[in-house]
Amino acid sequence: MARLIGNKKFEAAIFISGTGSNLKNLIKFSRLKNSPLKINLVISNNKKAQGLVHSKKNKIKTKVFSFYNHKNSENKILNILKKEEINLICLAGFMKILSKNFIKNFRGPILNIHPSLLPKYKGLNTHEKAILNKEKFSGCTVHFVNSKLDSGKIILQRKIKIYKNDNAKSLQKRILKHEHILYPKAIKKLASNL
């Protein structure tokens, strides 16, 4: 587990696949005066990910891996993380599943944000599932990543009401706003527990 000594920050890598709205938000959070987060690297499996634009704008080093050969990509990433002295990984809309081997060999916490109230609705299409099942509430969860999909220990959750006229898109939009509040809170909580 990573140790934060005195005033030290997490040296983080953010893994993305898409628009990078959580990444953008974490960059903003990392710039705050007492933030425990320093983003040194952004890794993506998609060279067209919009999030890479935010990284470059903010002069953060980026690397793209195709994951065509999963094991090979993961080994290369582990080497880079070691070289960059990364001690925290934040998954932010990263659409690849990290192997047991990768998780075991990374020396630090790996966090993920998931758009449901875990353990309900793991995987994809969470908003559709919640509406289909006539749930009264949904939300988002920040959890540790382990080798089972969306099953690691929960750090924080945020619950929101599902309205009668909600559809998957409107629900997603509202939950995303809460994700942007929850992720920095979870990182702060993690830092204060170390």
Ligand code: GAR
Contents of the next structure:
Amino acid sequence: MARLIGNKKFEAAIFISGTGSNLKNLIKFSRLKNSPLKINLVISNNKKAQGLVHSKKNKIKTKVFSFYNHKNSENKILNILKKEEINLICLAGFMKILSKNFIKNFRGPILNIHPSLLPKYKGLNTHEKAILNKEKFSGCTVHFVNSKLDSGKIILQRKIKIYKNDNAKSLQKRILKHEHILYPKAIKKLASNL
Ligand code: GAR
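Switching conditions: you have the form predicted alone, so give me the form predicted together with the named molecule.
Every component of the complex follows; first up is the chain already shown.
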């Protein structure tokens, strides 16, 4: 488990694959007075991830690993995390599945944000699935990462209404705004429980 002794901040690495709006939002959160979050590292499996502009702009150390050889990339990442004394990982739109070995060997919590009301709609295309199933509500979840996909213990959720005229895109856009509220809250909750 992470320890928030001394300066009482998580020393975090954020993992991304794409747009990075959650990363941008977490950077903003980390800059607030008394934020429990300090972002020391951004990791991406995609060198073209748009989100990398945010880490570079904010002068946060950034590393890209192809994951062409999954095990090899994970081992390299574990070494960097150790070297940088990272004690929290936040997955933020990271589209690779971390192995059991990686999870076991990282000494701290690994969090993920997922755009559904877990345990419903794990995996991809959550908004399409929720609309297709005529759900009245959807939302987002921050949870601990374990070795099963989108199945770790839930930290916080936000529930939102699905409107009759919603499509996957409109729902995704609306839920993303709630993700930006939820992720910082979940990190605060985690910090206050330590
Ligand atoms: C977010 O909606 C996040 O919940 C989702 O990817 C999006 C990334 O957006 N994550 C997953 O689907 C993980 N299974 P962002 O790059 O703008 O933060």
